[in-house]
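To begin, one chain is listed below as structure tokens, in the form predicted alone.
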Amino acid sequence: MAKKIWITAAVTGAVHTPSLSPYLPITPEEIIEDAVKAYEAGAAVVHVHARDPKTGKPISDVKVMEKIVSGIKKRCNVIICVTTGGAIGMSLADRLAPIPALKPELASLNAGSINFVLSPMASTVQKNGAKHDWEIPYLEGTYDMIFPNTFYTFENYCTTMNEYQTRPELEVYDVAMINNIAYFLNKGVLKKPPYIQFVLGILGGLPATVEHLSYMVKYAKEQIGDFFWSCAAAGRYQFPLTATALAMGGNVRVGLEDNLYLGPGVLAKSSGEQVTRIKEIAERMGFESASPDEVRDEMGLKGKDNTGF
């Protein structure tokens, strides 16, 4: 047998808005609710944001992300990664301020800037019609912004999660964010063996085709020699490039952040949906599963009953 696979459900994210899909979980209910779907069909981890019960809109409201975390952890058994990535116009200490807070098991950390453009999406809200005003502005707000990633935040946020036994999920969409690792490894800021989520797909990072992501995966060996890691890739190419991800011997994530689709023209109605999918194609090519408890034992995570929540 291969060794076991592990898959993580991003579950709501800040990119997709109400709009876009009426399957989008909103609520920290809904948000819950998502995520424990995503547990049942067998993800080990699942990948949280905040967002406005009332609007949808991504806001860094550390009581709302409480609300949900524990909401999971009251439920389930899964690993809870949280983000600090947060949304477009948050503050580095809005993104942040979970860590201290929550100290989760897992959190992201995002490790270099991008041009993060969401643009293009603008139109489909605005021929599915707006459910609020803010949803076409914040699309298109994106075409003229950076999303800020600095040497400076890498490291305070990486201190931090030291801090707290909280291990970081380096989310890398270009090759130049590999050698911002690399960097950090060195200096020993960063702990290793490290935790790479390779993102492709977003317009201002790289392209999600295999070569992009057999490069990278080429590249980061040379660099920094072992490291865990799991590929998420961006709307239709979500299935093709995880698939392609467990070929090569790496783990998947899936989930309504990323793609809103099951298939071509049918949207996913929850997470779980694309958990069972990625699941079955991963059992096809002869890989099991791995469960929260033995990710946590290959990772060395501190356990849930360390978290603050």
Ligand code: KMH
Given for the second form:
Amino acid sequence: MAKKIWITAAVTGAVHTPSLSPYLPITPEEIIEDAVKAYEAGAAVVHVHARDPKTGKPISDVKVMEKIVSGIKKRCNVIICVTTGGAIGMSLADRLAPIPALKPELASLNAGSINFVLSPMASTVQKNGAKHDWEIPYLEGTYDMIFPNTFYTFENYCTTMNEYQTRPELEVYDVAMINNIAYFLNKGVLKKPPYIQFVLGILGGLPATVEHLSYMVKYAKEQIGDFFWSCAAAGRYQFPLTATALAMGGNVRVGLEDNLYLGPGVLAKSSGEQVTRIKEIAERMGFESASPDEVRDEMGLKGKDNTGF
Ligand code: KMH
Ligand code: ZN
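Could you output the structure for the form predicted together with the named molecule, given that the previous block was the form predicted alone?
And the full complex, kicking off with our chain again.
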């Protein structure tokens, strides 16, 4: 029986701003709706961020995050992966706050610091006309900011997640972060086998090429041994690289956090449309997609009734 593939939908993120697409979910209700539609299209996991309902600016408000995750949980059985990456410029404490408060089954843990540069999108916001005055400074500000994830942060976030049986989804943007993961596995901070999300194509991280993905997976096998993994890629690289990941036996992440388009010049109306697309590709390759409970069983997640929401 071929392994079933796990589809994750990253529904809103903190990369894109409202003027880049009218379909980017902003309010809790829109984020919930997009997550449920992604589940209905075949996603086993949704990855969520919170935004200011009025301005769409990424925020670290735990109450808004609670509204989002409770709303999703009420409507479907999907696994919810809460971000601890938040947005560039957020404090480390604010980014971590949803874990003790909401005790999710799964949460992102960024495995190292990088430049996370979003400024090239500012010109598109300018061209489209900025709906909100925070958008252009937010994007341009990333030109001179670091996305901080020190070893101290890694250990602090990981031990906090361990305390609440929240499984870390390790976000890896570059090769050296694989060594960081090996270090914390050897230190006994990170539990085996880890779950790695290779995120390619971020300006400041490794570019999204087949060679880079295959090298990262190979290097991780040498440094870490056994691990679960998935691949996400930014923008136009989303489908080529997630299709490559499928061919390599990996899992996949799509969603409007990573890519606003369904194809060249065609905006995706929801993350669910991208889920449908990658599911079709997977099925053409002979893969079935796993249900949330099948992913829970494989990964040993604590179950949706054991969260704090
Ligand atoms: N928005 C990026 C700064 C995560 O969710 O942990 C970080 C991010 C990764 O989205
Ligand atoms: Zn994210």
